[in-house]
Each structure stands twice: as structure tokens, then as C-alpha cells.
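There is one chain below, alone, in C-alpha cells, taken in the form predicted on its own.
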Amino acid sequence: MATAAKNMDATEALIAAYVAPATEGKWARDARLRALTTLRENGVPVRRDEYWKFTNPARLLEPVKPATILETSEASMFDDIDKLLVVFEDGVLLTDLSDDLTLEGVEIETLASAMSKDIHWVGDIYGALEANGQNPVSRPMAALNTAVATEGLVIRVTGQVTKPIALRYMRSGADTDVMVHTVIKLEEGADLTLLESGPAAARLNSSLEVEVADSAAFHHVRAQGRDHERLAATHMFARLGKESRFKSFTLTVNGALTRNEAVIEFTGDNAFATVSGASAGDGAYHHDDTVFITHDAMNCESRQVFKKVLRNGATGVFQGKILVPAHAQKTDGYQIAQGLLLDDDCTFLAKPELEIYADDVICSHGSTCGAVDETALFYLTSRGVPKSEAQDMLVLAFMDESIQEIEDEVLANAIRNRLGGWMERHRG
């Protein structure tokens, strides 16, 4: 009873921490309320918690500390694609270093408008997909973000958008706590990819909420910023339509702890999705893979793939799910998540999970976690390799696995790249 207590107390003290929005659509004021209501009910996350046993939610929850903006010369990511630029600084819309948000195939408006108007398409979406989320695994960092993020975008898909969209997250407050919320719905045969980079807040808390209708398209492709003492906590929520796809990768170097969540549910036939990522890190770096898909469709395939690499004490977690009713025959699943640790002072632990009630699936899991392999180290060594090229060679080969998962081979190349400039300063 006094543990429910401190956690009321807790929960309540969080939600003081944050100014409730003004806003006028009656939809928007009804998905806020059940979203402090689910928060409410579930209480902050705690350690005993079954999917926060491995991350402490503690940082997350007490007031922001300052955290060091790090100075680099290197180009923000994806500077040398053809976009549309969408700059937000700490958290907040720059419409001067903006693009104009005008796209053929595409409407673009921030979330404040949207919500401010008595009838808009996006009620059916905001914050409806992190609700669905909310069973049976309860995710009150995204029920706060629903409750309160009043800066976003609404993003309506049309047709086949002949260009990304490309969100660009600056910060230049040392103790900023950022909540942004994005919702994107692409319409039947719509087709969108939507870059995500930079360290957007001392503290991040994200949620994108993503409905692709029947054969439609999404592509999503982050890179999250370098700063080392940053923390973030983001959601992706998506749900697919039949003969839809869905390919999602995050990058993740440095960061202090960063937690990402992924909860994606087929409900129609056919549909695909791919959830995945790369991270390194070095020293006081904990990441955090969570992920959650359900099967509710026949004949839907996914993947999720994980790589983690780790020295100097630094921690990598992984926890995915696929969830098959009894009715979704006919799924393949795939789940691989490894850890590369550099020293014997790193930490990788894994959960991952099936729980299948169909009988005619293809699904299988798998989590390992070594050392490079001396072998394959040696081989390029006796061949004139310097030692350290020759094991960020290895490394780099190792993670190739989840970069591949990125259809756009232009991307995919970017995220090489820059794994390859962390890998050669961390060296040694």
C-alpha cells in the first residue's frame, strides 16, 4: 500500500511537472483526458516493472540536469539529400530555417493548428494508436507525451511523395525538456519516407503515430543525436492496412540513456514491416531496444534486427515481442537481436519473446552477445591491416546486418558513413 502511494505521489508530481495545453477541438481535449487517465491508472514506470527491468526509469521522470550541447564541424545528417527540411529547436517549429511545407502528394501542418479546429482527420489518429498500445503492456511515458506535446506535426499522405520529409531536431538550451508529437496518415497507395536526426533536448520525450492504409507505404530512417549526456524516451506507433509496408531503422551513437519503443499491429492481410536498428556506444551509455508487434492479420510477415555494440562499460538492452492470435495463420516472424562487446566491463541483455496461438506460422528469435572474432581479426591483421582499422572493419560488418534492412541504398550508405566516423574516434 505505501509503494502504490509513493507511486501515486510520483505519477502526480510528473504531472504537475508539465503545462496542460488550451486547446479548443473537443476531440483534442478527449484524447488528452483519456491519456491522463491511462497515465493515472498505470502510475510512472518503476524498476520492478516487467519491460523496465533493465532500464531504470528514474532519469526519466526527476527534473532535467543540464546536459552538455556537443560542439562538432560534422554536416547534420542527411545534408546531402534532396528533402523537405523541417527544423525544430528545442522542441519548438523554426519556420525560417524551415522549407516551405508545401509537397505535391502531401499536407503538412504543425499540431497546435490542427488541434485548435473542432473537426480535423487527425482526431482519429492522435493519440488512438498509443491507447491501442497501451494493452497489454502499459506505456505511461507515451501516455504523458499524448496528454501534453502541443508542438508536432499532422502529416496527411496522398499519392507517392516524390521526396523525403526530412525533421531536423536542434537544441541549444543545456537543461531543455522537450515532448513532440507526430502523426502521419497515408491514404490507400500512398507512399512517404520521413528522415529523423539531431539531439532535439537535454531530455526527449517523442511519439509518432503512423496509420498506412491498404498498400500503402512508409519509410522511416533516424539517426539520433550525439550528444553524450542527452536522455530519450521515444514511441512509434503504427498500425498497417492490408498489402501495406512499414521499414523503420534508428542509429543511435552516445546519449546517456536513450529507451525506444515500437508497438506495431497488422490488421489488415498481406502487410510487411521491418523494425530495426544500429547503436554504439561508449563509457555511461545505456540503450534500450523495446519492442512489441501483434499479428491480428493472415499471411503478414515481420522483422525486427538489432545490433548493439559496447565498450567501456557501456549497457544494451533488448526486449521484442511478436504476439499471434489464434486467427493469424499463415505469419512469419523474425526476431535477431546481438550485442558486440569491445571490453569484459559491457552489459547486453535480452528478452526476447513469442507468444503464438496459430498453428501454421513461421516464426523464430534469437539474442547472442561476443567478442570480435580473434580469427577473422587475425586474418586481416597477418595481411599488413593495422589492428584497430582492421577491428572497425569487423564491427562495421557486423551491424551491415540491420543497415541492410533500409530499402534506400542512398540512406543506407549515409548511416555507413557515419558509423564509420564513430568507430574511427572511439578507437583504442
Contents of the next structure:
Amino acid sequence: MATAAKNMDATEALIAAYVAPATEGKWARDARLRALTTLRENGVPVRRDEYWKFTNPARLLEPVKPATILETSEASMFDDIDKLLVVFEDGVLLTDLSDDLTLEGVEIETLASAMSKDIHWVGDIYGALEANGQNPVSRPMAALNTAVATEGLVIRVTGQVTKPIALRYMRSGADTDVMVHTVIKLEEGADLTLLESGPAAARLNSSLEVEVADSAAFHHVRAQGRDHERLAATHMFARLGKESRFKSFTLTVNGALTRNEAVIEFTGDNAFATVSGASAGDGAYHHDDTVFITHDAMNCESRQVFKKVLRNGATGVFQGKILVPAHAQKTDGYQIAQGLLLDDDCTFLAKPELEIYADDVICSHGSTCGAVDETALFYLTSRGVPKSEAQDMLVLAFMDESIQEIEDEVLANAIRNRLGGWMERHRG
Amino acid sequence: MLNIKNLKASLEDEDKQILKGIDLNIGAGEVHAIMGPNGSGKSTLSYVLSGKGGYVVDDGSATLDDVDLLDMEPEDRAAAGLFLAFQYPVEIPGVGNMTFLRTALNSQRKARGEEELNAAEFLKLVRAEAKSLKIDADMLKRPVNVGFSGGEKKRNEILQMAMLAPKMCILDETDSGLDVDAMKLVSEGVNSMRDGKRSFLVITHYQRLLDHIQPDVVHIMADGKIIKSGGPELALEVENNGYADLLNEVA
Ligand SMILES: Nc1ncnc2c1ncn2[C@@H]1O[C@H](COP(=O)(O)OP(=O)(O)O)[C@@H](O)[C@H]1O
Ligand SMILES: [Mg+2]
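Can you swap the form predicted on its own for the form predicted together with its partner chain?
Every chain and every other molecule in the complex is listed next, the one we just looked at coming first.
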């Protein structure tokens, strides 16, 4: 392939930078080999690629540079919530800081330990959802992750779980380069909330593959690392069965470069999915949400709700696609991406795409970009609210549409608090 | 209380003067009314006094109890005791009416060095005021003015006024879009705040509001100037003869 030839050196350099483990079960070896082949065929991302026009991938491929580390005391999240806490440092599970990995209705194990065994269901998901998501758009950083990741969890959910599983990613230093890969299977009718938070690394490559069986429900709330200059390329692949529900929300404040990709496929009828995010950046901040939702079933509803507040030259990107094949009648697809620019030198780039072959569908998308509403600002200040506070109120109100996609109000409020704190610290 | 001297103001973006020398003195406890044809600059006067952007003061002054208003930020004017009930109250999706009111009240109290109200104290106060204006709990919970009818928006303005207890209240066409019952509620709200010290500037297009809120002085404004001032009988004159005679008289 032409692209492969062009990027061959960079691709081989990247592969060489990460060492894949030697001893592991057949399914793991097969998945890694397949991913390596994919990576070599497609090559590492370059600016010319259709889905990298708005985001420069260079820093994801270079040797990692140290990030500015923020106070660790500020980093912890979801503290007041009853949960099963799993703590990682540089991607490696810390047993003494984590709870016992036992919870009714769930089987949890580290990826490393699962890799050495022949666990049938993991083999069906690990690298398989990712492989499926490489078409029609290649996702090289996800292929790299499948090829070399050794850390993360495998989680099988068999029933209604009483409390969330909370993954907290710590990092040991300013120059850490971390890869994690988590595989989740929700059996029929099962229900799980997954929380993710913590600074993670100077550079994080994370991959989450989730199989949601018929009538199962998956809730995901993530607060990405707040270190300045940190880089993150994350992928989330989901396969959704009949009447299943999938809800994923991500808060991103700070970070020099974030690329969050979500690849969702409806395989059973009458299912529901929402992928949403609130993103807030000041200065050297580039945040990219790239979403691809395939309605390969009837009467499913999908929502994409992304809000970004940007100041001092920060950049926000949204690339969202809904693909509706001819047989996916009664599809309801909603997509909104909005940028709120607090300064003139900020950039918001949106590329909404609808590709629809069925005739009986409702699909809508909207994308707007603007400044704070001066009329509303005057109304608030004329009642005595100081301008900075009034602006915060309006920004939080703007962002809230995305936060409202979170089902659990306690989790939503935890996100609101963190965003409110960021607003207070980043007043113009 | 409010003293306006030769106030001239233009639009920032266009070279167009709207206020062409306004003189107005409202003493403590007085109620003044401003009437005038559409486009004469009544709303502009209220905006310039309360500090809305987009206008440039070309000349003159405006003081509230000898404090220069025109140099202050809108929030400081509010804390100094100025309140404007908007002709077109603004809808603010995502900001709860109660949160807004409480933030506004406590910001003002803080700015004046007064103790902030806690949640319980605030709730007690807002419930009492809302009740007399027939504003139900649902309206209080909703986002500011979102989905409110015209009358509900105006009642919400009066609720804010009652809660913030300003010393100088400007009401910009609070009567427009109100039915008879709503007009009564709003007028009662205003009248109950008349305590001999608090002053009011009531901007209206029609005389009917002045049947309910009786003014001490009525001013007629046209083309950015006050062309005539008098007692309540001036409002009746406008009601009966329209503005044409008055305008001709001056011309
Ligand atoms: N922001 C603005 N942009 C353009 N024209 C304006 C603006 N504000 C006021 N005007 C003009 O100024 C004049 C006075 O308007 P206004 O103060 O609203 O009058 P009134 O309240 O007496 O009806 C009108 O001619 C109006 O068109
Ligand atoms: Mg007007």
C-alpha cells in the first residue's frame, strides 16, 4: 500500500519502541500478530490522512517529552462515591492501594494474568472489536495498543453490580509513557458503571473494548488527566446487542493533546447509545473527539453530545459520523458539537458526517461555535453577579447539556464540581 | 437620589446619538414616569444607566446618591442600589432561577459588606415573595425565564426586584404584554415596595399602568430628549390626545 510505503520508517520505529511480551496464550499472540499486520499495512497516522487533518499526530509518535505535573492532591476524583477502587501506577496495578478485586456479579482479572491463559471470551473481544473498528477508517494507535499492551483489566459482568468499578491511573514521573488495554464483557441483562480518572502518564495510549450483550447496560464516566503538556490517544470500541444501553461521558480539562476516538456498533435492534464529552482548555490545548457510530440494526438510537470551552488560543476538534445501512430502518441519530470561544484566537473545528442508506430514519446534527452571549452576561451582571462569576455560570450552563447525558446525578455533580473548579482557576 | 445631567449617549458601532441631553432628578421616595413614542430612547436611557455595553456616553453625568454611576461596572451599579426591570427579560438556558437569584443577592450583599444569606434564609425569603406574585415552585426551579410566558417573565422581574430590594428601581415597559390580572399583581408588587425612601422610574407606553402605580411626576420623551414634564394629568393628556399635539407644541 502506498501509505504504508511512505510511513514505513516511522511505523517500524514506533513498533520498535514498544516490546511485545513473548510468553502468552494463543489468542493473545494471534491478536497481536493481526494488529501488527494492520499497523504495518496502514502505517502510523500522518497529517494527510482524512481523519488527522485537524490534529497533528506527530507528538504521539515521537519519544515522549515530560509533562508539567500538577499537585497530586488535586488529582483524585469520585472520592465520595462507594466503589471498587483499582489503582494503577504507570499502567501497572497496585495491589496495596486497590480494593480486593472481588465484587458480586463481576469477574475481574489483570490483562497480564489473563494473557497467559486460554480464556475463551477474552479472545473473542481483545483486539477483535478494535480490528472491526479499523474499517473503513484506520486507527493505527489502537492497533499499536493491541499489539503491545500488557497492562489493564479484563472484566466479565454477569449480573447487576451494586457499585461502580473505578480505575484510577497514577503516574510515577513526568516522562512516563503508558499503554493500557481493558476488555469488558457484559453478559445478557448485566449492568456496570465504570469510572476512570487520574493523571495516567505524560503520554497515555488507552484502549477499551466493551461488548454489551442483549439487554445489558454499560455506564462510563471518565475524567482525563489534568497535567499540562500531557498527551493522550484513547480508543473505545463497543459492540451493542439487542435492547442494550451504552452511555459514555468524558471530561477533559487541560492536556496539550488529547485524541479520544469512540467506535460504536449496534448489532441488535432497539438499543441505545450516547457518547458525550465536556472539554475545557486554556492555552496550549488541543482536544479532538472522533466518533464513528454504525447502526447495523433496526430502531436504535444514538446520541453524540460534545461541548468545548476554549480560551487563549486553545483548539477543539469534533469529527462525528453516523453510518446507517439500508436495513437499519427506524434509526434515530442525534449529533451536536458546540464550541464556546472565550477569546478570538481559539479554534473550533467540526466535521459532522451522516451517511444514510435507509429511508425511514431521523438523523439530525448541529454544530455551532460562538462567544459568550453578551445579552445574558449583562442580564446577570445587572443583578449584581460579578462578571467573572456570571461568565462561569454561562459557561457551565453551556457545558451542562453534555453532562446531562450522564444518568447518575451524583456522578454528574462530581463532573460539574471539577469543571467549576477549573473555570474558577482559569478566569480571563 | 438619581440625578441625571445633560446625558448624551451614542451607539458604539454607529455614529448615531440616541440620548441628546437628558436632565432628570428623582428624589428619595418619588415615583417618576417616562412616556414617549417608540424609538424615542427610553430603553436606551435605562441601559446607559445600568451599564449595558454598546453605548458611549458623549457628555453629561448620572449619579445615584452622589455616586457616579457611569464609571461603574453593571454589578457595582446593582450593589449600589440600582435595578432595571427589563423590557425584554433574557432567557438563560442552563442557569436555574433560584441559583441565579441567590448568587445575585449574595453577591450584592458581599459587595456591600453585609452577611450572605444561607440556603434556608434565602428559601424563606424567596418563597414569601414568590407567593405574593403568584410565582409557583416550578417557575423558581426552571432555568431563568426559559419557557416563561410574557407575563411570567415580567412577574419574575418584579420578584428579583423584591428580593434585591434596590433603592432605585427602573421599570422598562413592565406593563407590555400583561393582561389585567398580571398588571394588578405587578402593580401591587411595586406599590408594596413604596416605603417613602425607595424611588421608581416607570417607563411606559400607555397610561393604564399609571392608574395602578401613581406617579408624582410624568415626563414626555421624544427623540432623545425630555420635552415636557408635569403631574399625572400629563399622562391623561397623552392618553386622550396622543403624542402628536405634544410634539407639535414643542416643535
Ligand atoms: N443596539 C442598537 N442598535 C441599533 N439601534 C439601536 C440600538 N439601541 C437603540 N437603537 C435605536 O435607538 C433608538 C431608541 O431606541 P430605544 O431606546 O429602544 O427606544 P424606546 O425604548 O423609547 O422605544 C431607536 O431608533 C433604536 O432603533
Ligand atoms: Mg423600549
